[in-house]
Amino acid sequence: METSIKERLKEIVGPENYTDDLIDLIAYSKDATEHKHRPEAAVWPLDVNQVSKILMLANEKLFPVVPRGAGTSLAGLPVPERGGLILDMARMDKILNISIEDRLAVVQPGVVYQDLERALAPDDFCFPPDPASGAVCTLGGNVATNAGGIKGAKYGTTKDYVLALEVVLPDGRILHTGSQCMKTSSGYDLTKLFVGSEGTLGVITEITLKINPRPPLVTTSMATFDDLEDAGRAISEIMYSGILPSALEIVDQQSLKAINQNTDMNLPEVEALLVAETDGYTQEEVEFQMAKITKIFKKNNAATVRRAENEEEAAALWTARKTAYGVTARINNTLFVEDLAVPMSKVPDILRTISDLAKKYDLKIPTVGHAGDGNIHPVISFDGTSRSEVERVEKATKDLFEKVIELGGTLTGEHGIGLAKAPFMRMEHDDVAMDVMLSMKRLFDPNNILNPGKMGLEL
């Protein structure tokens, strides 16, 4: 990046908002994945007037831009692949308005997804996604990635709550998209167009978000499974009985005895574990919904099925599963956290093949998931430095995502496409809708400045 350009960034944003420091190039060479490349300079803009002014400088001089988060990616989202400038939105932190009345929220791109759900608290509303990243990740991330968590087999995932944008183009021009009524038929959906678009087309700088009150009641149950396809069945049959969880999740075998190396819990080494929540108004509405749940869990064959009592034993039930990601990230020295997602009749085809590939390749996969939605979390854990484990991960990732698009289903349910996941993109898309795709980055980007090789759209 030429020396011009540097100054003239310490112009639009100020001195104390630019960095070229070796130390915070490092920092921002990644995300949580294994993906790395350091950018040339980092900056925090602080109103989109400055946003529209680095764009347009960079689409003048023909250097890349990275719109960053928090960095909580597992997909290479906000790894600048080639160089270029980081465009950090953590200091447009502001929640600018909060109606309870209209049942929205407007934000600035780095607001904390907790901290809005603080800011909701006193009024018993949240949003609902809940992402698993939400004490650190930020709003603006999560519309980029159209992120979700826990409660999407009920509630959906970020792109059911996004009602506005304001959204700075490549070429520096300032879009508004959507309105503050809960819907609109006017025009095309461009407010959708952004969300899931992962930084390729625009940079967010406010959103206007539907938000929702919080039921009040809650009750949560946990199941074991000695077999893996009745876990599947269960989940299944639970989905389709008329009633929907607030949240179902699973954990696997080797999920459960990587928390037991690595914790005092002494979970069941089961070949599954799944964890139920009904939520309501009522107590009579969330004891139907669990009666339902626990008579499907017992029809399932499962070996054992706990309820909680209290809030107290609810946590205890919720610590297996929140626990997981922390303690497979101990088996080994490299993870790839996948994110496919399938049909819900066909969890228990992709449960099965999970475990069948590690059998095959002789890899440890400990796989926890939101089984609710069909969208599950392999955890393939294996030793990057050693080349035949890394070969067999690659054969093994391979086969996974062609049972995926096999069994309907699709590379990614939450974390997006990124760098991860771009060399499979025409797995799942066919030429017409990637290059559909192609011709909107080229309308809306034409010089390929915003998080260039993404998605796998190479103009």
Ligand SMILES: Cc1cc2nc3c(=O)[nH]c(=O)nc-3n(C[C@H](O)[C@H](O)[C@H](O)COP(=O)(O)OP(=O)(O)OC[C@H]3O[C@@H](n4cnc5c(N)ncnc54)[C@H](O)[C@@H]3O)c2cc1C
The other form holds:
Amino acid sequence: METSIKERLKEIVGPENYTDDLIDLIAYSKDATEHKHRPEAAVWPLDVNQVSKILMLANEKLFPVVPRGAGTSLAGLPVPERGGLILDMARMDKILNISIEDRLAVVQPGVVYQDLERALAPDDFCFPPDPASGAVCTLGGNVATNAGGIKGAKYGTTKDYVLALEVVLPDGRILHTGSQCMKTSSGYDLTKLFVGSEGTLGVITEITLKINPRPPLVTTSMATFDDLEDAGRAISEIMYSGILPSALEIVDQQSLKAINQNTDMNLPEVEALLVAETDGYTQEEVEFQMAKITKIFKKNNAATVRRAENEEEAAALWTARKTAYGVTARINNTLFVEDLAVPMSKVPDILRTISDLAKKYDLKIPTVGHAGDGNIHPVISFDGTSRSEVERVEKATKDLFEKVIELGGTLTGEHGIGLAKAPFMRMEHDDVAMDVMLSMKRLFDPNNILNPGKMGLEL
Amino acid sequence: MDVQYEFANKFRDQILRCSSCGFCRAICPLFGLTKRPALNARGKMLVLKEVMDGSIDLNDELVETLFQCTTCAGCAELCPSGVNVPDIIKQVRKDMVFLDSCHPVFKGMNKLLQEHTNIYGEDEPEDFERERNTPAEYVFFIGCVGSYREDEPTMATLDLLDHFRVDYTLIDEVCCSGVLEDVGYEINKNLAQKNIDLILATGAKTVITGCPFCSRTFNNKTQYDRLKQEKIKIIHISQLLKDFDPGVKTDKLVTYHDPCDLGRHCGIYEEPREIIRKIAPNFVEMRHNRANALCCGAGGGVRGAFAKNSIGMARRRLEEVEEIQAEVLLTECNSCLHNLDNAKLRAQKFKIYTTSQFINQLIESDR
Ligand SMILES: Cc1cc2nc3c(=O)[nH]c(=O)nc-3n(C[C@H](O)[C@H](O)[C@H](O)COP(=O)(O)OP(=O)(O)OC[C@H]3O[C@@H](n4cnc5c(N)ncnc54)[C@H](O)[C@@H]3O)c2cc1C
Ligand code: SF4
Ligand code: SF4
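Show the form predicted together with the named molecule, please, because up to now only the form predicted alone has appeared in this conversation.
Let's see the whole complex now, leading with the same chain.
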């Protein structure tokens, strides 16, 4: 990057919001994957006008610009693969308005998920997606990845809550999409186009989110299954039984073994463990739903079924699910948190596939997932310094995604494509779909300056 | 590449284990203040990975992140991969000092402690009008901040010990010099020996420290092993006070700041709260408390070397006091007290004390 460009950037954001120090370039070279490339400079813009000026400059001088939230992406999304400039949105972190009357919140993109939750809590409202990274990830990142979480089956994902956006386009123009109304049929749905767009179409500078009242009561239960197919049948049956659990999570045998080897939790090493949660406004309501779920657990040969009597017991039932990531992260020096989704009835098939692939390639692939919406996370912990192990992981991943597509599934349920899944895009999307996506990218970003190299959209 | 640095020999595996999840952003006081990812644990681990794989050298360019860490261990507490960043950082600093890459303030601190007996280089300690170096059941070890910067809280603590009729003596203490280990150097053996000799000479079986960091140093550093061999117990004042009933109460809304050195580093969370609950029925926790407490920004040499950010971190901690509208903020560390007090804005009406200072004040106004 030429010195004159760097000087101009400093003028736009002020020297205290500009850096090209080595330590910053290194910090911005990675997300939570192994993908890695340094940018040439980074800025912390403070308002939409600064973002607009920066993009105009980039479009004129043709350098890549990569928007970045907390860098917790699990697919290489904010890694500046072609250098250029990082646009760190973290200093645009104001909650601009919370209107309970209108059921919406207006925020800057750098607001951390949990900070919005805290601001909504006094009114018993929430923004439901609840990603596991909520303590650090930003709402801009959530919108750009269409983030989800354990509440997906009942409450959907980020896309179901974005009402309106302010977006700076690559040519510097400021676009306002959507409306502050709960519904609109006015024009193309430009808002949704930017949800999940991975920073490749525009830079989000303001977000209007629909917010939900938070049901005050929850009940939790846990069931263990000696046979994976039984667990699979239980999941399907629950999901068509007429009730919607607020969470239905699965932990597989490999995870349970890993947890037992690394903690003193002494969990039963069954083929599958399910945790279900129901929520509502009256005790009767939550009990009714939970009774149905436990009945289905039993009918499908659950080895054990436990109901939590209070908050502590509920927390105890959740520990297996919630410690799985931490335990797996400590097994070895490299971690791939995979993400895929299949039609709900195919959850047992994909879990079998994963366990077969683990055997075939001599890998450990503990798996957890949001069973209630078919979104599964195989977590591969391996020795990244061993070339042969890396190769086996790569082969297993490819086989896995071929199977996912064969089952009518999708490459990613919530983490996005980024760099990690870019090579597989054409597995899922046919030529027409890819062509339309490419045309859209060209329309918004003809010079390919915004987060280039991602999503398999080569221009 | 050959392993060249001691930090890599000792911590290679842990550093590689950092999965770059970024969860440490949630607690790192430096990140919270600056929003600069280079300064949080992930940024530091990424830099060290590049040093280990030979992409960059360990040199002055890295001082800003590797020496700017309060060693608060907030990150270590919540890290899913179990990376102990403070331990790693302390070793890295030693490697850097060896290569003569060091923040000048730390270099100065080491030199100062070769020539003087305390981190402020002042040779006239406050007298505190107490007996020194006499036989007693306990030695009360004040610490540098309590001796040279926060003498009022120290005086109040001594008054409180008198009130409870604790049989203690002061000694002609010198800096425990534990801080040198945090900033890339070794504990100064002469200073350690002087403290050991003075403590043993009193015949006391227990040392009470006013500063949790001194307590950690005496308990954990090999240079002070002699104390252990002589079966001398080292406790922090909060561990002593919890057994007394002050017999006074306040109706003010009181909150408590866990010093990193007492909380995360020693696991002492409940004793201070036990005492406070006795005197303050209106006790309320700040948003970040216990293992999750936000660091005041003073530790790891950061107050000396990066003063502006140190005060900035303290301001963020004080915002949490305002958030719950507490009238009194108590803590158990003179260093935290000093930094928080310096950071307090005039508009902020709450008061900051050490717990013993506050209890003593209640007792005095009760008289
Ligand atoms: C341990 C762990 C658990 C996780 N759990 C979940 C989970 O349960 N559910 C889930 O969905 N994800 C999860 N994730 C993944 C990650 O947290 C999400 O993808 C999150 O939405 C990313 O947010 P971020 O702020 O970190 O964005 P980043 O990682 O910084 O960026 C992600 C993408 O968003 C773009 N972007 C960021 N801000 C803007 C903006 N203002 N305008 C335009 N583009 C922008 C970037 O260019 C990039 O393409 C997890 C990650 C980790 C490490
Ligand atoms: S929390 Fe631990 S593993 Fe995650 S980025 Fe920080 S140091 Fe690395
Ligand atoms: S020890 Fe504290 S200051 Fe240092 S990196 Fe960890 S959280 Fe940040």
